[in-house]
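Here we start with a single chain on its own, the form predicted alone, put down as structure tokens.
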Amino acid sequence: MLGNFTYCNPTRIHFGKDSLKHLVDELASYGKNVLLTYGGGSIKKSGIYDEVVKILTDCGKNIIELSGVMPNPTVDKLYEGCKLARENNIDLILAVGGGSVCDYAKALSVSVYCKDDPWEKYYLRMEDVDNKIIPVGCVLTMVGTGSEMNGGAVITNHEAKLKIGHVFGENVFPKFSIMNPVYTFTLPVYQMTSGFYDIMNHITEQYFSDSDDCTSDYVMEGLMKSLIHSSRIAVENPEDYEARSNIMWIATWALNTMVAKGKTTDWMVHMIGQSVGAYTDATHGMTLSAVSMAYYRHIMPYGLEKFRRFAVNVWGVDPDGKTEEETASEGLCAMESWMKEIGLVMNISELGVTEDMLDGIADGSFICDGGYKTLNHEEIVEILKESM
């Protein structure tokens, strides 16, 4: 039975090759001071920076730049942004980049006027926002996180060896997001495929929960099949517009909260993967791919019916003459083959994890109870060992 829920997503999406032109209309709703936030400078090489700055200038905006947002945004970078935003009385934070930049912008939006330490308040105590929020807009250049249409914001504290996500309410969602698939063409293949698996795992985290035959499961199966198809095309030709546009749209629907409604959802792969990232600073999607297979094989017996359905409906496994377990296992093998085919990292040792880190990574993995099996510390260590 589908659970009770309330659904609202306030983010306005502008999608396609000409989507940046809508930035002009969006800017009219905000004051003069815009904090232009981006990463390491790739948007300057691609020309996106110049396009955005011209629009901001033509619209009479004061541009305050905050560059250098890293792939795993840190709490120190958050504090830096808070100081800059307060000093310049920012009216809008415009994030130009991938999911990390969008995540950072949302974390910054709730932290600038926070009277407490935002790391303590939002990431350790997981409290709600009770202060002024600076609105956020996004110009997306990398797909995977779905951050352009949700309230999630992941921040890393290297000193504490913690990487934590806070899912804020709809008042923190980006007010608008501009999504031009062409902007993703120059992304290195490693980052591109990492994003592909982030998308897949967002879907499986929600799919592998509950046993009900609900509408969300059918939607997610379609999203996964489309992703598998388009990812293979994109790996062969990264500038295939149809494939990249489909993947961009799949990523948004994978984590804009819609398919999660009425389901408990799992998220343990993310919890373990994020803890790996806190120790290694590795690319997020690759931390997920490196632990996924060990995790799913560990929990498969507890959700055998859904894993069998996954094998048949997503991977086309023929169940005739096979037990449920044999069919389910074949489905996971098919996913593993696809992961290797598109070039994902399949073990955590390749990301820099060593045996002496395993207990600490397990300690830093927050326990979720929405999946088929609630793990304990020892089980997480075992999964990590199997992922080495």
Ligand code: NZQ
The other form holds:
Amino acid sequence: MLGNFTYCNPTRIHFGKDSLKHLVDELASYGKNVLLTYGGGSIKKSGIYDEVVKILTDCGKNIIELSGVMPNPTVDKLYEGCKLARENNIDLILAVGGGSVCDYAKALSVSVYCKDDPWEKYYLRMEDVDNKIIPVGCVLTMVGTGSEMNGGAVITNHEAKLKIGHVFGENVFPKFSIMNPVYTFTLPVYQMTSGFYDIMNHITEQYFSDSDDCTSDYVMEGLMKSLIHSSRIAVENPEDYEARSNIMWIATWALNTMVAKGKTTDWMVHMIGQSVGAYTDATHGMTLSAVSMAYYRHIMPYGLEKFRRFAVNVWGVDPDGKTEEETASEGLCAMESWMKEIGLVMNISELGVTEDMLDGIADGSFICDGGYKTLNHEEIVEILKESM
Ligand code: NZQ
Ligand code: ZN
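Which structure goes with the form predicted together with the named molecule, now that we have seen the form predicted alone?
Now the full complex is given, and it begins with the chain already shown.
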């Protein structure tokens, strides 16, 4: 049975090759002071920076720049942004980059006027926002996180060895996001494929929960099939517009909160992957691929029926003459082959994890109970050992 829910997604999406032109109309709704935030410089190399600055200047905006948002944005960078935004009375935060820059912009939007320490309030105590929020707009350059159309904002605290995501409410979702698939063509292959697995895992985190006949599961099967198909094309030819545009849109759908509605959802791969990220600062999607096979093989017996359905409906496994378990296992093997085929990292040692970190990584993995099996500390350590 579909659970009860309230649904609203307030982000306006402008999608396609000439979508940046819509920035002009969007800017009209906001005051003069725009905080332009971006990462380590990829947007300067690709020319997106110049295009955006020209539009902002033509629209008469006063640009305040905040560059250097790192992959897996840190709490120290958040404090730096708060100071700059407070000094400049910002009307709009414009994020130009990938999930890290978009997440950072959202975290900043709720932190600038926060009377408390934002890390403690939002990330340790998981409290709601009760202060002024600065509106955020995004120009997306990397595909995977779904950050362009959700309220998530993941922040890393290296000192505490914690990487935590806060899922904020509708009022923190980007007001608009500009999505031009061509902007993703310059991504290094490692980042591109990491994003592909991030998308796949967002879907499986939501798919592998509950046992009822839920319409979201059918939608997710379609999204996964489309992703598998287009990812193979994109790996062969990263400039295939059709494949890259399909993948960009799948990523948004995978985590724009729609398919989660009415489901309990799992998220344990993300919890373990994020903790791996806190210890290694590794690329997000690769932290997920590296622990996934051990995790899914571990929980498969507890959700056998769904794993069987996954094998048949997503991977085309023929169930004839096979036990439920054989079919389910074949599905996971098919996923593993696809992961290797597109070049994902399949173990955590490759990401810099050493034996002495395993206990700490397990400690930093928040335990969720929406999947088929609520893990305990020892099981997480076991999964990590198997992922070495
Ligand atoms: O910093 P620059 O120079 O821009 O380089 C970036 C970065 O090094 C580069 N890049 C981005 N677009 C590019 C490009 N290089 C060339 N051409 C382009 N068009 O790619 C690198 C990675 O970018 P990043 O933004 O870090 O990647 P991603 O989009 O995967 O974001 C990862 C962050 O999002 C969080 C992750 O935990 C991680 O911190 N997540 C956010 C979620 C959400 N909001 O719902 C959910 C996800 O599960 C995830 O946790
Ligand atoms: Zn993710």
